[in-house]
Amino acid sequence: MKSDLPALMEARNLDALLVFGDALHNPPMVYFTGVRHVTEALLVVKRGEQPLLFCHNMERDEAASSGLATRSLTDYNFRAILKESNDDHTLANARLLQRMLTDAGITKGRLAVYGERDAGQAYSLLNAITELLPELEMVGESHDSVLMEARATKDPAEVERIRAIQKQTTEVVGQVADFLSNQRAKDGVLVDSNDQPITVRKVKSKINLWLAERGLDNPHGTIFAPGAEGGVPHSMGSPDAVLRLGEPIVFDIFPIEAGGGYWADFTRTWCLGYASDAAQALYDDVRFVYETLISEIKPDERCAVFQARTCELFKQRGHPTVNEDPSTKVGYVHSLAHGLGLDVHERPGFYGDPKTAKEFLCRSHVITVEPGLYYPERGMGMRIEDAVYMRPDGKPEVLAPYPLDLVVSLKQ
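Just the structure block for this chain alone, the form predicted on its own, nothing else.
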């Protein structure tokens, strides 16, 4: 949580944080500003102090709506800085940043850098600023960064935002189920009132419309993968594929708040009209593991313990897993879970040795739980996924419950 940042920064010996980029689709910036139309901004967080947001004067009202202290980039007169730098844009931008950091009281110490900027520009700028401010050490953090550690635990307001998005997502899933169930079958294929086959493309066009009506973006698309395509975990589903009765469809939907806020992540597997015995048996194995892990998962334990438990359960039911063969392409081929928040995949991660892995499941984490089985040569994959909140009392809570039925019945 944000309230943990001063202690986390002290533990990492960081004096300040520097965040580049827009306050749209830029998780490190959005974490402090919320979703705002603030472009090419710069945010400085000095340890123990409130963030300071530098922005263009044209966006001052949007910036002020964040509730943060703001300063206008216009006041620094970049044209004059560029002129005194002999039109050297790299030097001019470094001098601009030098003045901003100086005004923020940051001229020495360790400064961790985050956010979005062109890689080449960022490299040249950061090299130049260290020459202008030689007592300032730029720190690049990766997976275990201070921000990622703070973001892993959610405060009540964050949880409610994720819950709301997850509920809106399940509403769209319900609309998809209703749409499919109101079509009819012809020669084993789902068709519309004009006898035209219902395709993956048609379903996804409906999904995008219904998400947009709820103010949600869908930047990475939706997995709607029938048959053998569903046997490859991240296959999106061929647009022109038709939907056949009894054929499993992996439906994984992960929209985000418009402008790039918090994500949802949700999966169901459906068979239209009926399920074959083989499909039902495979699904029953996935559902058994899902329900077992939901009942057993608890905080203050290494995340890898639950991945190992998932592999154990699937192995007991006769399926290959990544525990025995990390390169397996059939059976259980991925991780049980991941953190969910301003990134669709964030901390904690559920991998590593269950006895030594560093990631622990904690109270106030929001994670997915998503066991699955994949057999493309059999023409099927199965996955169930829900977003789960590890409540302060230690109990897991599915944020947006939705039926676990495999079969979507047809009304015609």
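Structure of the form predicted together with a further copy of the same chain, please, following the form predicted on its own?
We keep it simple here and write out only the one chain, dropping partners and molecules.
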């Protein structure tokens, strides 16, 4: 968690952190500032010191609401620097950054860099700044950065925010179930009171309204994928698709706090009216693996152990898995879980060799648990996903429990 940062930085010999970008939908910045309408800002954190936020005058009040120390970016007069730099934007941006870093007392040592930015601009800017400040080493950490390491474990306030949005998400899921069960079927297709088929588009528009009523954003949309579409894990569901009784629907919903804070991530698979024997059998396998893994996950074990266990259980039930064929498109085709926080996919990751992988499941992690089976040629996919908090006492806790029934019965 955030309080681990000084020790993590010391262990990797990092003297300071630099974060580029907006305080909206930009996790490394939001981690320090919270969600604010602050754009194209810059934040520096010297090891063991409080962060310092540079922002434009137009957004000074928004920046101040973060409670962080702020400085005006406008006062550096970028336009004048650009003129001095003969309109060379890369050089001008590097000179601007040089002045801000110098004023922040960061001119040598190792500086780790974060934040969403255009990849090409980041490359040219960071190479340019190393020429202007040759005693400063820019460190481009990867996947295993100190920031991702700190962010992987959540403090109690973060857990409560994730719990709250996950709970609001399950409320919307309940509204969707109610909505569907209140329709009726005609010729095996769900229709409204005017005999018009209920389409995926219609369901998603309801979902977006119900999310908006709760003040949640849904920037990546919702997976509501019936039949064969649900057999490809990230197919969203064609807007004009209709809903047939008995056909499994993969419903994966992942809204975010307004402006880009913490995510929810939740999946159920439903059959409307009834489930065929084949669908029920496949679902029972997924549910068995889900319940087994929920009971078995524990901290201080390699994450990859639980992925291997998932593959083992699915294989025992006759399904191909990514363990035997990493590029399989049928059976169990992805990984069991991922961290959940300011990114919808963050650390820990659940892959690698169960004997040697570096990633351990830890107390205070918040992860998904989401086994699934995919058979597009049989016209179905199945997935169950919940968000799980690895409590300080070592016990996993499903953050927002919701029924696991496959069948959503129609009331009429």
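Just so it is clear, the structure is predicted and the values come from calculations on it, not from any experiment. Basically, rigid core = biggest C-alpha set you can superpose within 1.5 Å across the two forms. Positions refer to the first chain, counted from 1.
Relative to the superposed rigid core, the position of the CA of residue 180 differs between the two forms by less than 2 Å. The Cα shift for residue 206 between the two forms, taken after rigid core superposition, is smaller than 2 angstroms. Superposition of the core reveals a Cα shift of less than 2 Å for residue 245 between the two forms.
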